[in-house]
Amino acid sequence: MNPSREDTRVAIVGGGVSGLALATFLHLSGVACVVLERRERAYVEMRQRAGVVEARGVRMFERWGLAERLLGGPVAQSIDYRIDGASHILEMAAEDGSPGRFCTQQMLVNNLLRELVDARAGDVRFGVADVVIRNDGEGRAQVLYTDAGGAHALDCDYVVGCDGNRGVSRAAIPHGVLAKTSHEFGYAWLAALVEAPVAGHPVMGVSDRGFVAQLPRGLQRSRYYLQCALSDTAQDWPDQRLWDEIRLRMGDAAIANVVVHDKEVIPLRSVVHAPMQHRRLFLAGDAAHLVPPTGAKGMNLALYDVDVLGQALVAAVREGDTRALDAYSETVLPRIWRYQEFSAWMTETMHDAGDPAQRGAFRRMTARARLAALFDSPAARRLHGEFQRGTA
């Protein structure tokens, strides 16, 4: 059966936060685009992803005229760094005083869906399968896919891969074009989504038993993270063991057992694929790079990618100026590497400072000295805050 043929300017593969944000930017600029998402809308609305919009992201949405429609209210970002149960509350004000917004990734995704789908402003197609990207350099690009209505061929000027680390977009780039640079940290996190909000400040803690964190996932839920062995599985962590270990690492015997919705083991790694473009195909977010979650940079780095890419696509489509599009990869990679360095620093510091069996007593004490400098030095806090808030 011959596929039905359609035409658009930009095809976006992946309907997560980066794909939906890019589609919104393009729609506001009068650039036709189609988003292809393999999951159904109900799944996209419910899946939990990390991240809160930082100060740089707020300014980005303000520039696009979307902040008031998409983001929550201003929030002073602070973290409770808990060392052997003792709290050190750090207020991480950016140098210019600009605030972040309390808008988690899942809240932002749902707001973007309302903007694009419910307001009938955009074209988001759920439940697609068998996606194939044709990008041979001869003429325009094409995306083939199937859905409940049959087979389709989408002719387009450009394709943007926002479909994550295991998506089809990066795999569509021929072997030998991309260079992969990666680092394995040697440990993993057990991630548990629980039915309890963060009470007070988000927590990142260390103890002799290892790293622990509690971060918000909406108004009523949070996710706990516990350092664990790479060989561990979720089955190795029944609920009672999970809660006993959380209380020990937090230094808080009053933490109550609550409903645990899911558990998974996440190996900590850093990855960068470059260049982030090939002919008419461009990569953004996790399709191009992964950062360890310790630095809380993944979502905001993806938003930076699509901000730069959105402006470049608008210039190319509306004005015929492809200079920014040609320079997309070299424009975003310096910030990606700065955030990789910060995320690696945070990851190694928080894990070295805990269980001495991980890296030894010397690394444990030097890591704790770095944390002490962070707590005691206004200059160190300001620099840390600028990276955490995305202003550096």
Ligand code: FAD
Contents of the next structure:
Amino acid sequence: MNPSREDTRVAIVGGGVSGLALATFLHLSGVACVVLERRERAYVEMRQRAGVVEARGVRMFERWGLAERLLGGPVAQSIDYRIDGASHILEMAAEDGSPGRFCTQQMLVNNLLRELVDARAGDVRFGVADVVIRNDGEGRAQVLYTDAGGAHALDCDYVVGCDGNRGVSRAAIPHGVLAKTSHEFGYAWLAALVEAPVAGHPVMGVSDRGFVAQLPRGLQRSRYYLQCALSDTAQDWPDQRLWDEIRLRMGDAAIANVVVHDKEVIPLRSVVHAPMQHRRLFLAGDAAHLVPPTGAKGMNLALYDVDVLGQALVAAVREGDTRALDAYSETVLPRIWRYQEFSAWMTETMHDAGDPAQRGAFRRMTARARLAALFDSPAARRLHGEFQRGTA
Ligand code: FAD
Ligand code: PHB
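Let me have the form predicted in complex with this ligand next, following on from the form predicted alone.
To see the whole picture, the full complex is given below, headed by that same chain.
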């Protein structure tokens, strides 16, 4: 049976944070687009991931006139860097005073869906399968897919791959076009969503038993991260082991066991695939790059790509000016590498300073000296704060 045939300007593969944010911007700018998402809406709404929108992202949503509707929640003021149980509270105020927000990715995605789909009738198609991208350089592009209604073909000017690290978009680029640059840190994080809010400040902790963090997930819940072995699975961490380890690493015997909703193991790695474009196909977010979560940059890099690419697509579609689109990859890559550097610095510092088995006594002491410099020097603190907020 022949597929049904439709036409749009921009086809977006993947309805995570980058696909939905890009579609919202294109919709606001009057550029027709369709989002094709493999999962059902309920699944996308429930998915837990990152937790901080930095100042740059806040300003982008302000430019769109949607910051209050999409973000909200308490503004992050400080992080408690807890070294062997002793607190060092670092103010996170950027010099220009613009704050980031502890807004969970889940909340942002839900608000984007409400704004794009429910309030503005944007076209997001959930539960699609068998996505195939045709981008052979002759004429326009085409995306084939199936859903419960059958097979479909979407003709378009441009395709944007927002389908994460395991999607189909990057794989649609011919072999030899992309270069992959990657680094494995050699350990993972166990991420556990628990039914207790952060009491006081969010914590990033160094201990002899390894890294620990507690970050807010709304007013009722928080997410703990515990450094673990790459080979660990969630089954290796029954609740009692999890809580015993949290108490030891946080240096706080009074932390009570509460309900644990979800556990997953996240390997820490850095990856960049470049160039982030081929003919009429462009990659954004995790489809093009991964950062270890330590620096809280994954979602923020995805939003940065969307900001640059969205404006370039609008100029190409509305004015026929493709210069920014042609330069997309070389425009975004310098910031991506700055964030890679910051994320690697933060990851190595927080892990090397902890478990001495990790990288040996010498690295442990130099990492601790780096942290001490951060706590003691106003200049280093300011630089760190600027970076955390993405303004450096
Ligand atoms: P994603 O959010 O992965 O969205 C991709 C979308 O594409 C998904 O909706 C997926 O269902 C869809 N898709 C995939 N394949 C197809 C297909 N073939 N067809 C159609 N649709 C498809 N960052 C932090 O800063 N802190 C964290 O704690 C943190 N935790 C993380 C935990 C996990 C398990 C992961 C994977 C990432 C985490 N990150 C974290 C990173 C951050 O969440 C990502 O950088 C961010 O989600 C990137 O957004 P994205 O839209 O590019 O990709
Ligand atoms: C998170 O909320 O997932 C998060 C926040 C800050 C970090 C790392 C992760 O530095």
